[in-house]
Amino acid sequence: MYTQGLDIPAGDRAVPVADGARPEELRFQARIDADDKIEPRDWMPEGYRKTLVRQISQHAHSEYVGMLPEGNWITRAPSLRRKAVLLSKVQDEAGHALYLYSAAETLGTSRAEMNDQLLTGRAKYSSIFNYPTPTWADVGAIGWLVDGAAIMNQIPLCRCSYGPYARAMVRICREESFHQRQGFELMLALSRGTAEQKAMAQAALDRWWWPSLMMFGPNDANSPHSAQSTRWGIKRVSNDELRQKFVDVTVPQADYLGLKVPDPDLKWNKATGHYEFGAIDWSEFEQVIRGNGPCNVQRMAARRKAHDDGAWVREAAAAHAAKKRAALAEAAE
């Protein structure tokens, strides 16, 4: 859910290669500005690589937490349409992870490795999934706010230079579509509810209107990976520039809703043709990041009961493996 890119001329994003740089380096600069897909067997610088692998391995850790928040409520689904959509849509979530760790295997890293920087917390993955979610709304408000924000960072990558990624996101974009309809209307429901489920609605939304302005990361002028990222392809549009699109998508959204956007500063700028909204609180951001968010703890204690849990189904399906190898082998002699 979780990342960049769409629809910036190549010589717009260029940043000029270093002097010095070796013709191997010039051959791959020049087919990333002329929008050509690197494959894995192709050269590709060392940095490249490990900025895909530090991306695409954050964001499939992002989709496999991001299960949590609303897992929790599937037992609680006021209705069975609720239940089976809910459950369908976390299972996508796992399909997504499950998508985006092959594409990072890919890169020469293994699945193994990429779980095991999670787990030990050397991985990060994306902070609006430390937040709780107290009722039902937030489930609609995840759909509507968080899914629309990935959507916006994750179309532009369905034309990320690195061919793997682009395919997977792809399939990826289509079903968060479908995420961000499903939260919508639930919200719809409540908000055309009683008073007490548009009370809750509207709560929702306050909780999580900032955190979703932060999911598209720091400004841009404090956003360190940034510029090499826009030069090989893998970034395409900028933090703010995604954060006002989002902005200015949602805002009407939630005037149909009947809500009310909690920023007593925002307000429409009829010169720009975009809506002027508060400062961010990064601290908080950066809080959440180190690990002191509200259920940092939480989540990775799920994810690491989860992996303790499913030990012996891993032995169970190499012990499998090995015994299937070692047939094959005796067929053969």
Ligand code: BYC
The other form holds:
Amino acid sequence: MYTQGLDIPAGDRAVPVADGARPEELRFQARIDADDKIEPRDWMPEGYRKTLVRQISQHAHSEYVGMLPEGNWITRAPSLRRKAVLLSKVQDEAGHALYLYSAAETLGTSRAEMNDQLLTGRAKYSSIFNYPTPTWADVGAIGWLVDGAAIMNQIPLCRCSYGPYARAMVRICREESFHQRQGFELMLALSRGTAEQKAMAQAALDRWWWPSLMMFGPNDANSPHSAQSTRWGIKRVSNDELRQKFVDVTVPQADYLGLKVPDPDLKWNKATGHYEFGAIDWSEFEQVIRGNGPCNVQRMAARRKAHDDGAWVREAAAAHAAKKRAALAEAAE
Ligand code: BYC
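Could you drop in the structure for the form predicted together with the named molecule? We only have the form predicted on its own so far.
Entire complex below, previous chain first.
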């Protein structure tokens, strides 16, 4: 259902560049407006490069840190089938991080530098991964809601102007679509189970609903990067439009599950053909992205530990590469 959006043609988003733009900037913007893909060796404004490195690396960090909340349940999955599914889903997230780090590296920033930015708190990752997963139902809620929200945001990124990012997103979206379905199927099993299981599914929906809406970022009026990113064809659909699409698709799914979306102001507006929903608590979002969410400290501690524990692997790989280089040089003499 979600990946059908991959085929939507680009909309009309031509916005004039600033007066006094240099000829190469005008040529660059003309290529963007003509829906040409920008490739790593092409000329690009420094701001475009910087914006992409910021967004793609933050996206990669989100996939990477995003393994932790669900990874927490791999050893406690309730059956062999659930364990195998969860294990491969979490491995997929690691793969997404790798595609994205590779895409960002084509812009001239090394993976080591991006990793350093994450570990020293200079780079963000998605707010959503700073929430806890106290029950098995949280694993279902993440697949259903978090992967569902992620796909909504990522489908338009498949048409983004930077070739390596757009191509990485196509594959990621296909996998996310499967992730969303497995989460929904897990929620369906719980909501058709015992009263206790259904209550567990409802409690997980209560915990993840509002943070999922925050994933799309600030309202358009408070989004400092949106105008320029739209002009550059990085952003194709605004934060608010994507959030609305997500609500419109997800509320009927909650109805099907027999669960209640925790929003007393939620109502269908027949005239607009959309759901109206209540106010988002942006102060909570601000707190989470400033490092004060429920699990920020824990998540970063886990990532730092993984980095430190992996030091011997990096050293061994470097020693092996040096040995290979030396052998090649010797053979060439
Ligand atoms: N969390 O001007 P705005 C997954 C920041 S993982 C934290 O609207 P922009 C998965 C924003 O960075 C997939 N920060 O910015 C993995 C900016 O701060 P800086 C996650 C946020 O970039 C495992 C400031 O707020 N998806 O699927 O135009 C298991 C102003 O915002 C957030 C992505 O990463 C947030 N939620 O638009 C399961 C999508 N929102 O950088 C699933 C890729 C905003 O100036 N990213 N900020 O310090 C994007 O599409 C865009 O960057 C955003 C924000 C729509 C998120």
